[in-house]
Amino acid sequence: MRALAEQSIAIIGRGLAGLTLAFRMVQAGLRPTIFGKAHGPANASRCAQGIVCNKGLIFAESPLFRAKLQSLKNLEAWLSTVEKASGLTIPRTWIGVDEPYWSEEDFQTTVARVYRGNFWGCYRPKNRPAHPWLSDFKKPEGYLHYPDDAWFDVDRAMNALEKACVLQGAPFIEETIADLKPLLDRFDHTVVAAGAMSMDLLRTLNLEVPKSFQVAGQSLVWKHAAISETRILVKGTLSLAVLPDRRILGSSSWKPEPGRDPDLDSDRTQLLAQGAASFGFTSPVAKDIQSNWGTRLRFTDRMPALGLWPEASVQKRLSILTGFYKNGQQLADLCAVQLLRELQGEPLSEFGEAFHISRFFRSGRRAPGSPPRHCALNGSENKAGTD
């Protein structure tokens, strides 16, 4: 076979995802061809609010926290490197996240709610009274500060990842793909990276991943008055991002019913509600209200999927990177990563082995550490664990 610099590659998926992997290709003198709408309610990356917040979590059995935690120590010096390879600027904030409570009973179900029972659960949080605190929202009895957790604008960092790529010769089809097979009969090999969509796609070649379910999320932004405070605060699933010019309320989660359309009108009611009883704001009008919706593809264990398809019909023809269902912000490099290694013929890290597709299938599964059980795209052969 063929090394993988002269084979021809097409990435499916134009979120986060797919275009984090890109980057990573063409910096490694790869020039895949990147095929998807740029904006759309499939394209739940441009909905995300960029907030990372792990709250010091330390689960140490997780592979998942262990990457998140990871992922958060390298995302500065990701974002400054698409930044550099741009051109384009990417607003972000370390500042840390903050967690308001509004009463001593309120302050004992947070605790109890990060730390899950469990007093090693959370790194270096601090406790603070809520002095001094934003200036037009309601004051809370004190908050949870998490320092080392981050907001970066999302979107921005999207439209820096396609130029990067751009730059260097990688072609953006503005298309919507709806069967694999035209892909796997074009190019040598076929990225499935398409979120929420990539089970449909993976059907079209009869291919299927057990445990999977869509679920739909929607986040709100409206304009303020301009101020010098920027605050980044979460409170349970909700997140609200405090921007000099804007704020950002999600996220709500539902799982969307098939052939019919959201109640977006309800749901933004009820995700405003819910956000002002949290965080002490005062509800926008409605009419100034932006709502950004999109699905998301989750596995049951909540883990995202990637790596060569482990199946004999399509392998080393076809690879995936999905389900990141609200992580692909901080760990869609990470596995992009993981990924082109092992296209390339190296071994996975720890991340890469836990998070690899074989993990759904009996007859592919590997003990953690050990080889994959396919052969990598660049021509060597990996013959220890092909039994």
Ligand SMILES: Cc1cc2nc3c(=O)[nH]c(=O)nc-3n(C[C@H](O)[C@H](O)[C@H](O)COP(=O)(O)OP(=O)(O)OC[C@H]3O[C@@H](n4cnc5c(N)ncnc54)[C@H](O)[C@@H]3O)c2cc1C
Given for the second form:
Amino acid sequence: MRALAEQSIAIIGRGLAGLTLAFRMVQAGLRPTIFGKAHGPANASRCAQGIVCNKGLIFAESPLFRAKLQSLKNLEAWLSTVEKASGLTIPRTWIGVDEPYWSEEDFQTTVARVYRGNFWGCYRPKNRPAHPWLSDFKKPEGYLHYPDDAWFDVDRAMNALEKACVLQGAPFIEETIADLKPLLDRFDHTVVAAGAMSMDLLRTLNLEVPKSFQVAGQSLVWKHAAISETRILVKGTLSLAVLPDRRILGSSSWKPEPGRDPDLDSDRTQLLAQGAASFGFTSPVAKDIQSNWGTRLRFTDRMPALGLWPEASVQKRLSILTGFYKNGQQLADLCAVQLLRELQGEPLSEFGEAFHISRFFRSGRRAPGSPPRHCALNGSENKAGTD
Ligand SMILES: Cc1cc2nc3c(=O)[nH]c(=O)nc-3n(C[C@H](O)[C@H](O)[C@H](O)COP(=O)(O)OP(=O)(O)OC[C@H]3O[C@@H](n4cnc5c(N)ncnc54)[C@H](O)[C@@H]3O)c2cc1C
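Got the form predicted alone; any chance of the form predicted together with the named molecule too?
What follows is the entire complex, opening with the chain shown before.
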């Protein structure tokens, strides 16, 4: 097998996963060709609302939770590296995330959700009184503060990743790939990072694919009279970025129906009502709201999938980087690093092992090392994580 540096590489997918991998590759001196349209209905990344956080119904012992904590330590430095390589600024804030509660009962419900009994579903939270609070919001009783969590502008991060790749000579081809076979014939190695469409693409090679779900969602953006406050809020599964120039609320979840347009208007009405009730803001006028929607890919254990495709027919010519579901912003780089390590023949970290695509195949497990205890084989549910 030739060294990776001598191979031609195709990446399919111009979302955060594909671009992050492309950026890691150009940093390593490789020149991948990236296929896909810059904007499109399947692109989840261009409509992510930007929150990175460790809170959720995830047991501290799960690899997904540990990976999220790990990524929070590295993300800001990574964004600085992308800025430097591209010359573009990526707006971001690392002030922590707040979860308001509106009554004692609400506090108990929130804490029960966050802590899940004896296990911690979040890291280093603090309980704080609600003063000072956002000036145009109903004041809550208090709020839980998650100090390590953050927000960054995903759209601008993607523009910066693209520019950094172009500056290093990586070509972008505005093309939707209908069939994987010609690409596998043309390139030494092909990476499928096509988000929600990844499994459909793999089926064009007649590969058996693990069970997965497409989950669509919407986030809403509206401008606001200039304010000085910046606050990142969460409440249950909803989040709201209150930025000096705009607000971003998200996200909803629904099952997309092939061939049918989603009812975005009714979803938006519902999302706004939930947002106003959860955070205590006054709803903006409908005409001022911009809706963004996209489709995410979720595997049964809610973990991403990466690695060389474990089937002899494609040998070492095909790999995958997808299934980020709700955590793409947080985990794309961590997973890209692991995939690149595998392609370069280096050992994987515990996250590379836990997220490896071979966890879904009984006979496809790579040596050395047995599957970690928490890996679900053949797609059985990992009850530990839902967010
Ligand atoms: C409304 C919403 C809000 C979200 N908010 C957050 C958040 O706050 N924080 C967070 O961490 N995550 C969030 N997410 C999740 C996050 O957006 C995803 O996990 C992440 O963007 C997935 O990235 P991806 O590159 O795998 O997929 P995508 O961004 O969907 O990219 C896939 C790309 O592949 C392309 N493609 C598909 N098929 C083909 C083909 N045949 N040929 C060529 N190209 C193809 C698509 O056009 C697209 O460009 C949110 C998602 C949604 C929908």
